[in-house]
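In structure tokens, one chain follows: the form predicted alone.
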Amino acid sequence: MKFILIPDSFKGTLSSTQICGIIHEKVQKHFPGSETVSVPVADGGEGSVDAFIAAVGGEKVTVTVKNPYFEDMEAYYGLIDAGETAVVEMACCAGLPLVEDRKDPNLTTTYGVGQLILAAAKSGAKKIIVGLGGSSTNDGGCGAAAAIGVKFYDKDGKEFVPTGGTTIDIAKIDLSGRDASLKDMEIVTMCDIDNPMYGPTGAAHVFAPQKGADETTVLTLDEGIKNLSRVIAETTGKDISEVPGTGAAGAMGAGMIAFFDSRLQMGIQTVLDTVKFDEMIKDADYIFTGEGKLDSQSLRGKVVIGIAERAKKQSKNVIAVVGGANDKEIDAAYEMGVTAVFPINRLPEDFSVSRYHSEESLAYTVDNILRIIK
């Protein structure tokens, strides 16, 4: 038999790689010699490069870039598909853990992300996948843009590199100096949220508080992103402020469209395309997937549903093993291609208790599913 293992992580408890390992072990116990294909899912955040390399093979390339405070640090990108595709995760040089007790989205920058993208482009890759998530920034991707040659000017004509607190000062943007190595480069940005650039559901209001912003700072950051949106529209002739996902990662989603000519795409669709999922499952008997909680967010095309919709076209069995499930959403999940949903929690315990038993709970649940199949 052939089993495809393609789960998302159970946030805060098990990584997708750990989950693949547990399911693989149980498959070999009940169906010795069966083929298992493990695809740890990358959601764009921390660990995305490792997940892609684990799924399809490849290598990590280390580069010296700027951290969120313009200080030198060692970061990396991944090369897969024999060097044809590069994977960049924003979190490895602009992530929240990097600022530790210095959280301040007024001052942090995505400059290092631009340096990584540029290094990946110069490596000879023909396509770059950029993962958004876990950022400490709210600069609309201006730092990253500056790193590839985009110039920003204030009302006095002085050039500067905007951070979250100075996006309000942008009066003019010049795209003409963009590095030539990015010309005709295909750049896909993994983005699983649909927030606009600014406003009540925008980058600053929704995400800046966790990055260290108080109420006053949130308002000034929001005004800054609104100003950035206006100048982008003046420069490119396109108002992208309401495009779903432009508010992702401190409005980095907007920056990827405006400065890198990238398209935003759901993370799972990027993963499925990259691992050639449609081809992979042609002779598969069962597909195991899962996530921490199956809920209304899941139905908007995240991991489980993204997989199920593709598998449904080939009439494949999709088993979702999840931390928890909202009963209201399960029928809809079935209609979208999920064959069965199995929450792993075996006792009526609060998450604060059950989270410490996630490994054995998952193993017991998968063991039982495989017993039924056998």
Second form
2 protein chains.
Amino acid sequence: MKFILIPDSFKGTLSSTQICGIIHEKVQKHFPGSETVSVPVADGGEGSVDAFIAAVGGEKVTVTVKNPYFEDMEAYYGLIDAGETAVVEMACCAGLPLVEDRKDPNLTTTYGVGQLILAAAKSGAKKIIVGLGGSSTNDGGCGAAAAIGVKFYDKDGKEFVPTGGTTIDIAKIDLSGRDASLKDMEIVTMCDIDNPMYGPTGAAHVFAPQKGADETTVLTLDEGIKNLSRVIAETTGKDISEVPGTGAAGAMGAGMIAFFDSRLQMGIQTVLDTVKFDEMIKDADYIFTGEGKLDSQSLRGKVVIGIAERAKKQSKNVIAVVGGANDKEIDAAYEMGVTAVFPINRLPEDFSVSRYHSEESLAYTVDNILRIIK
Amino acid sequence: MKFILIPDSFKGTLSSTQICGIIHEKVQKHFPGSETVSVPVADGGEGSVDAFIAAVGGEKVTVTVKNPYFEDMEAYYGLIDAGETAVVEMACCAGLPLVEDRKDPNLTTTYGVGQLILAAAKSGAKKIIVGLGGSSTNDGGCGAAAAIGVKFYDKDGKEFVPTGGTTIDIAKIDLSGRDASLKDMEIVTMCDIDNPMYGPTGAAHVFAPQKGADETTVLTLDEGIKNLSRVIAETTGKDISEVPGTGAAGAMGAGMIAFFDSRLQMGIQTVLDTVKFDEMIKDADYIFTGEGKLDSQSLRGKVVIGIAERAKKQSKNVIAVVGGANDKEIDAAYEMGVTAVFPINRLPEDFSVSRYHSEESLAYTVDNILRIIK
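Would you mind giving the form predicted together with a further copy of the same chain, to go alongside the form predicted alone above?
In what comes next, the whole complex appears, and the chain from above leads the way.
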């Protein structure tokens, strides 16, 4: 028997790696000696480099880059696929935990992320995967762009590196100085959210408050990103402000498109491509996946459905273990390739209580699923 | 495919009959045309006669008997098994709902239960099943005994029919006048609790408060049952006061043994014998059962385990759907014959919230179990 274990994390309780470990143990208990392949799913946020390396092997390369306050720090990127592919996670040098009590999206920068991408490009990788998420910034990726040679000018023609508070001052962008090592580089940006650059559902309004912005700051940040969008359109001829995902990670999604010629892609698709999932499942008997909550959001291509759609093409069984299932909303999941869905709640308890037993609850549920399979 | 559906009720949310209906519907959805046999499990309480009739066919016979206040009422017993077996449920003429705002275990009687048993015996039945539970009484079954000819005397030699408040006055019991129709009758009393006749875990202390007894009344009721126990021992030569279950239904358990020569038996065993379960499952593929909560209590032979132990002898799959599972306590369940246990909680919600979705939650869970079987 061959089992593929490829769950998303249960946000706030169990990491994807932990979940793989728990399922693996139960599979070995009920089907000793069977083959299990564990693929912790990277979501683009903190831990994504580790997840990719755990899934397919590889190494971490340490680089000194700028932190959110333009101070030097040690960060890293991952090299997988025999060095052909590099993985950069934004959180490792622009993440919210790094700023501690200095949260201020007016001042923070993604400069280090650009440095990491540049270092990865110079390593000889042919493809770079960039994970967004967990950022402390709202600079539209201008910092990262500056690090690879993009130049920003204010109305007086003075060059500067825009941060959240100064994107409003951008009058002109010059893309011509981009580092040559990025020419024709394939850059894929993992992005699971749909938010546009600005406006009520844009980067500032939805995400800046958790980065330390008060109401007034949210409004000025939003105006800044709107200005950036306008200058990008003038510079490139393309208005990308409404492209879904451009508002991700302080509008870093927009920056990845405009300054890095990247495309945004659902994270799970990037993972499945990278681990060569279609090949991997050819001789698999069961695929175990999971998500914190399966609901109408999930149907839009998050982890479980992303996996199910590929598994369906090979008529493989996909069993999802979930923290919760809103069954009214997920009827379509079965048609999309999910065989069965099992919530892990052993007792009728509120999440505030049950969250502390997530590990046992998952183990228990998987145990019983395997008993029935057996 | 053949499916046996034999769940206990989920107390307070779903009846056994409802659960059978929900599972039946899902089985027909995923395995159209398959055979399903539904056995709503009688627990001895209200609805037990209907449950037996639903499971094996039969008829209800109406009889005029005394209610808890010695007033005439219409009650019934069931005749199943071509009239060979009668089923009496105590609740139908001595139940707590019958006394409404007149709750007083000092005054209430089981007299009508004795009349029902007598009527059942005279119908020609060879065996009588008596379900305890849901009673308004604490008379030790003395009322029922009086109805079949047992005589109780006080210290002055005066005959009377003891109720909860007057069992303390019993000085002598004469069993010689018992109705001849009960001679050699097989009477099985369904009883799932272990309480002794009196003392801290006895009938009065544990159950009388919900029947309307205040603290003082509990103490006098307890003394009364202790006195009854003493006189029974004098009369029969046997002290049954510590026999598990004698404290059931206001010490009706004791009365069934002492006055009716009955044996107490776990309800599920009575149901399984009556429906000829061992025969029924011979060609079954799956047995679905369930309980409100599976915990260490359940392991002592309640519905799920009672079924599993018999199914194990024929190596049949037993799938339990439950309102909750305390997995730390139920490891032994698998060895006892349970294949797998699935709690029905789709979301991490407290019972106060989830109880209102029990029907959908059960349907959802069974649906997914069947998807995995398929």
